[in-house]
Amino acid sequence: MRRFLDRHWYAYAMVLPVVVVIAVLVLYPLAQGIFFTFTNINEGNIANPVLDRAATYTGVGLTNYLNVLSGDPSFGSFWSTLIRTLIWTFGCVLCHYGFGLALAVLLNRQVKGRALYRVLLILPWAVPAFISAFAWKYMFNAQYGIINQFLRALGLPDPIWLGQSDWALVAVVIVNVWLGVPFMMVALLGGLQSIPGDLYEAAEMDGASPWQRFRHVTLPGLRSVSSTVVLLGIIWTFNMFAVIYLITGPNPNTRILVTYAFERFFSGASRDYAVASTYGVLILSVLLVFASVYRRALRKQGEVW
């Protein structure tokens, strides 16, 4: 150990910042909110210097967490919101990916003013979130907003976009998906161009149409890059928060579990921590379980990852 360390110090010396700040920012406050799942805190019982007012929330075991689980809608109809999160996730995520390979698919071919139309269509994805969100708030106004007058423009009905219905989760959708394109569409960019071109010669060469080519070139082609961004795109929406809240807010119909987490944490006449805390370390299992799934998928499929 003594000679390991001799030769090695300096790598675990450069890493130590690092562990040391990963434990003050993250470990640490985890550590916290695991704790408070099983206690009962809230606004009203935690220690305030201000007030000179001492601790008082006692441990209540897995109660939050059956509570929650339980369905109950005064925690928040937990199934119900998890399903929601779902249908957002996997809907933005599978948009993601479609419209970013087919751009990326068209500007990987020699174009005329390619290199302007790479530079407007990242212009979404380095636009901050929340302009962008107030943007198209703005643009789904039910009365002003311009999609609403295009629609009366061609006869359509217009729908209260970020009211109490489901056009408020399709809203949303349409948001995120145009802040996730850009990013999805760089870097499957990136795989399509590491593709070796005497591939698609040699398919051309066998007689092989544009589809089989795609199908049986491209697609395994960009296996690796694509299953690395399916996977940060589905974490990311997961835990989407500000597109949600700074277009729609507090609406029932577009509550995902992060969301709802922010709800209790902060809202209410009585911030309700314990069981902010426990969705919390919910959706960090669900993720945690969905990671673990995806990659040993991946490894059955021969991906090392």
Second form
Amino acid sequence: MRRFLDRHWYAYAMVLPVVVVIAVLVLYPLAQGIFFTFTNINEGNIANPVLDRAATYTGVGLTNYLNVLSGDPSFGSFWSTLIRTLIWTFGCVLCHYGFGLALAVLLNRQVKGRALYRVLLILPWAVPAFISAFAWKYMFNAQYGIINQFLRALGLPDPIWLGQSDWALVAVVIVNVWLGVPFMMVALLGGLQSIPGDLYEAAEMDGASPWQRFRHVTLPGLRSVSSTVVLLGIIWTFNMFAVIYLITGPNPNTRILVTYAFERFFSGASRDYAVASTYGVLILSVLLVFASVYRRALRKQGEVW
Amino acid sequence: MAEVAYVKASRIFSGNPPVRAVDELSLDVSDGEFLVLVGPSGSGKSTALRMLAGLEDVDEGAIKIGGKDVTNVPPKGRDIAMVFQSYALYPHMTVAENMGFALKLRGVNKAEIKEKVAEAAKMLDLTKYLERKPKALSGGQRQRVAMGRAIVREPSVFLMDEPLSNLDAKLRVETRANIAALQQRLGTTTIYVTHDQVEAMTMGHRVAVLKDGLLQQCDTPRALYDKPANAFVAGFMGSPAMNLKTVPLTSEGAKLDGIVVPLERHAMDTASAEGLNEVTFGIRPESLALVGSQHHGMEMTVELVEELGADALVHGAVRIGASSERFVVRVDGRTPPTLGQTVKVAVRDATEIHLFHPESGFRLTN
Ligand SMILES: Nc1ncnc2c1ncn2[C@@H]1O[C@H](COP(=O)(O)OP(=O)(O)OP(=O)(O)O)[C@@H](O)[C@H]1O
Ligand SMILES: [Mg+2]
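Following the display of the form predicted on its own, present the structure of the form predicted together with its partner chain.
Time for the whole complex; same chain goes first.
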């Protein structure tokens, strides 16, 4: 042990600042959040230096978890919200990936003005999310929005997009897809460009049709990029708070786990920090479980990751 | 199995000016033949091969396989297998899957694929590696998998684009022999591209030499070596290269340093008909010999001796007219001259002299 330290102290000294920073920035808040889930902390009993009031919250054991996991509507109907979150997440990521891949494949060939198309397609990403969210909100306006005007012109039904119905969920999915496709497209384009061209030629010599080349060369060649961006996409979308909140506000039809945690934390009669933290911890656990299952599935396919 | 023909086939890449990468290539390859396309870098060998494969457009002329015009047939319809320089193995498939891929696409049943792959693997000594991915193979093994992928399909033509260039020298020699033997055994028409003239000489039934997209000569290795059609082929085939020097011509023959080398009748006639007073004189290193000082010969100052074991290559300077020219002579390896020594060099046999037109490079000798 001594010899080990003697030899490697320099490496440890170099790593130490990072460890400290991570501990302060990540581990401490995390630990505090987990601690809150076992208390009844809220706006009324937290320490308040302005009012010169000491903290009076007390430990409540697993009560918060039991309340939330019971699916009680007054605690956010956890299970139905979880299902909505999953629909939202997989709906968005599926569309992100599908459209992103299609655009990447289209842009990966020699077309005139390729650079221009690329810039245009990356644009949604460059616009600040709240600006595009407001633009979309306006477009979704039931009466004056361009979308409904268009639908009416075609003689199609024109729903009240952002009202108290599942149309609101459809609307936020559309906006989030629009926002998320550029990232997928850029990442997959990079992946496509790393597939050597002679593999396509070899497949062509082997008698593969364009579709077979896509299936047997392109998709496997994209596998490692895909698995990474899909995982990232799922995590981001699962926790995508901004789009939903900016477009629909606290609408129960678009409520997902994070938006409910936010509602609990910042609004309502008494800001219930304990329940919000409980949601946070549950979100983290869902994602951890998912990521480890995902990783195992990939490993089984022989992907080193 | 099939014969292959290029009929005045050209490939022109657009650009300024346009590049005629392959220029009116006409070449007939008979059934079962092993033809080697050789030439310096950028001479259009790969392009010619890819035109035959269908990976490159044919801008002029036609390509025929088995007597059928396939100029506009996609690769799929040509029944051709190709071995790429990079091998282009599918990285996510095992060796067996790589080799069986074409059959799988064709809808051959699993048992039959397995049998054919096993057979090819045995032939190439790959049986142990069938379940591995290409990443876990050495360069030589990958090369064999690429060969296997071509063999399994039993195509009518094999195309190979510098398949040995990623191997080390020893393995290359070994694989060279294996490929030639395999082709012999399968009897499949094969077109093989290389920039290495040793490969060309040792492997091909016939060798086609390309330069700047133009076919220079196509003949057996022996004929190319003994009767190169022009100065380019003469200089390209053979290692070390032929000594090619422009020398003055007199009525008795070609004038080198101390000697006048008598030339054959036909060459003299052609030269005088053309009104030439200079010719390009070519002589292979082994056609020169060191002679005793009492003999007629060129005086050469030895500048470098390369000992190759069995023999040695002597590089030296010889005066021709006002300038000093470098010659290479192949001598017995046991008694090479020393550096700086002046030796006498003579032509072994006048029939081994090659004469070319000094400008056009065409052969003057018979
Ligand atoms: N896609 C292309 N566009 C324009 N010019 C090209 C293209 N491909 C090849 N060329 C040109 O065509 C000529 C022949 O190229 P090719 O690849 O056939 O040479 P090669 O004989 O195979 O050379 P090497 O031994 O280096 O592989 C070269 O001058 C090259 O620059
Ligand atoms: Mg080439």
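Every value quoted in this text rests on a predicted model; they were computed, and no experiment measured them. Positions refer to the first chain, counted from 1. Rigid core (definition): largest C-alpha set, two forms, superposition within 1.5 Å.
J.: Hey, does V15 budge by 2 Å or more at the Cα between the two forms once the core is superposed?
T.: Shift of 2 Å or more: yes.
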